[in-house]
Amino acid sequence: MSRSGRPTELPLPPLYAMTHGGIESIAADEITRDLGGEVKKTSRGLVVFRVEELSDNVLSLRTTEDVFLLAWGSDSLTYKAEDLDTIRTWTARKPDWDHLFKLHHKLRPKTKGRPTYHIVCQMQGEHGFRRADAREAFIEGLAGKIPHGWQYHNENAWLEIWLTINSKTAVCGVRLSDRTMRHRTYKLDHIAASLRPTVAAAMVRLAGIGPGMTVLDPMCGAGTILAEALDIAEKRSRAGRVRVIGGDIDANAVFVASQNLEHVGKADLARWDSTRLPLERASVDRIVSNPPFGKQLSSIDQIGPLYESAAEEWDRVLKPGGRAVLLAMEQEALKRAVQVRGWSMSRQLRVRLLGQPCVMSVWQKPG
């Protein structure tokens, strides 16, 4: 209580996002830039954040899977059985659970009904401890804090509190996002290695999309890329029109994408083979793609004579000093196709997609 009289308003708790690995440096940046939200921390698939305010514009962020009140971290864990006496402490005295409650409502308001409640827990790496230890620890700290006469329930709960643990590192804190965020509204439909949408965001702020441009991805497969390349352009509308384009080999994929994006804005969208472009001489400013994998190929032989010819039809109608961002798990085969051309790279990050390493690339064509 404050001199006053009145309720002192008690201070707003870092957030955090979770992330796919390898593209933290980019949500940071559009935490930063879109959110004006201050980065206090990056680890692999993990941003900590803090805001002025809180409302809903942290669900509108593109590049993370999830957004959370922070309750809890720690990088210290030891790996051993001692660390679940630290996650049932740390749960039971370390948070405000009833602010944090209060603040998730705010954004999430409550059902009609007995409000629902789900715990979750999550592991990788080796511990001395298995996930159910933890989970067990952990709703032991939270014994007593879920307000009485809230139902559990194991699916799209209401609230959802969760522990995270990454080798040494462990995180907790309350869901502000749902699934949503990371899956999207719109892809409706899928085809086989579709692109994780936040990866493809993060292409696509990597582009650098301006007013007035032109932005290609001439092997879209299930138009995700095209997607968030619309999501950028429909922000950017009123100083000058952005136009997109895809296409694809594949008749299927073109119609999965062209389903898609019915409810997304519009673009063009056209059957085509990559190596032969339909398109005019030096026409488009950006190139944002995620070409085959040599596992998606009959022959892994099949990929660097594609990527060759695919490259003399990017440098073709690129616009000098225009900028491709590329997607690749043969990147060596990569690098020569565009390297040749005299392309040059001007940042890497290394993610993994379906399990595989991968590299995402920025590249310039000369001026």
Ligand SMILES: C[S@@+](CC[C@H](N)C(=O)[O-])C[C@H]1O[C@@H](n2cnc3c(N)ncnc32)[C@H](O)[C@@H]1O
Second form
Amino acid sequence: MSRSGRPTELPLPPLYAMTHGGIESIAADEITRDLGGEVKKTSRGLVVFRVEELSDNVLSLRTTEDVFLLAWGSDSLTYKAEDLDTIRTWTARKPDWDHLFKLHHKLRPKTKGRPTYHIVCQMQGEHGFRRADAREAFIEGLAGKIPHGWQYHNENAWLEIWLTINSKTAVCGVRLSDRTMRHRTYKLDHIAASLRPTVAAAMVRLAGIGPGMTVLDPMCGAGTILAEALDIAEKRSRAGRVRVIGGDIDANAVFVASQNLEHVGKADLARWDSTRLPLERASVDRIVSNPPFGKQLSSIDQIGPLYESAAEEWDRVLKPGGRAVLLAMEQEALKRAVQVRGWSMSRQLRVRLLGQPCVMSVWQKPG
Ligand SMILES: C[S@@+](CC[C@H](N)C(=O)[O-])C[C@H]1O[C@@H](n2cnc3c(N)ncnc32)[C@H](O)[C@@H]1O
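Now show the form predicted in complex with the named molecule, given that the preceding structure was the form predicted on its own.
Next comes the full complex, and the chain you just saw is listed first.
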């Protein structure tokens, strides 16, 4: 109790966000700058942070796959069976589950009917125990913590308690986000090799889109990058409208992109060949794109020539001093194609897409 006689509020526990592996530094930047959070720690695919007040602003992060209230975390799993004791005891003793559940309900008010819950245990890396053993230890640790009357549901449960083990790191918490954080609501249609929205959002952040700029995705596929660019444009365009332009050689992709963007915002879309763009010289401030991967083409030998003629055209339409953010599997071929134009790389991030290593790189055209 405080001196006034009112119950003292319990401190807010840290939160953690899971990200697509490789973009955690961009998510940390979004959490710091857009959310005003304080980042405590990042590791591959994970950002631990604090916020002063819990509000549903945490649910509007664009570069994170999921956000949780932290129950407990460890950086020192041993890979041995004794980790199971740690999981059991820490789950049972460390968190104030009741407090965590109340905080969860603040963002996710109870719906009608019996409350439902779900338990998730994920494990990556070689351990001296199976995921099923970790799950069992986790469930034992949770014994007596779930309020009576809550019903276990495998799908669409109202509250989810997660344990995620990645090599020697484990994090356990209550999920605040739902599937719309990672899948968005705009992605009604897909094409093969369509980007994850959180990865597209990371590329768009790296592009540094400002008021009045023109942003181009010359190989837009289902329009994921365009949708994320429109979202940022909406937030940052008060001082001047951002123009978003996209196109693809495949008519179906252009149709899918138009469907996906219908409720997001206005982009100029066209069917075109990125090696012959119907755009003026030096008319674009930012290019953000992931050109086709070698395995999408009939022969891997086609990738170098395609990148070279596309890069020549991108160089023509990009303004001097403009920036490009590109994501490619065949990074060396891409590098050769743009370095010849005098572009210099300021940053690169390693990510995996479709199970393959890829590079997200940021390029500057000389001013
Ligand atoms: C990796 S996908 C892009 C995926 C997209 N970022 C998304 O999220 O859906 C590459 C796209 O490049 C398009 N493409 C291939 N060659 C092209 C060319 N010469 N001009 C324009 N688009 C091309 C393909 O049709 C494909 O949609």
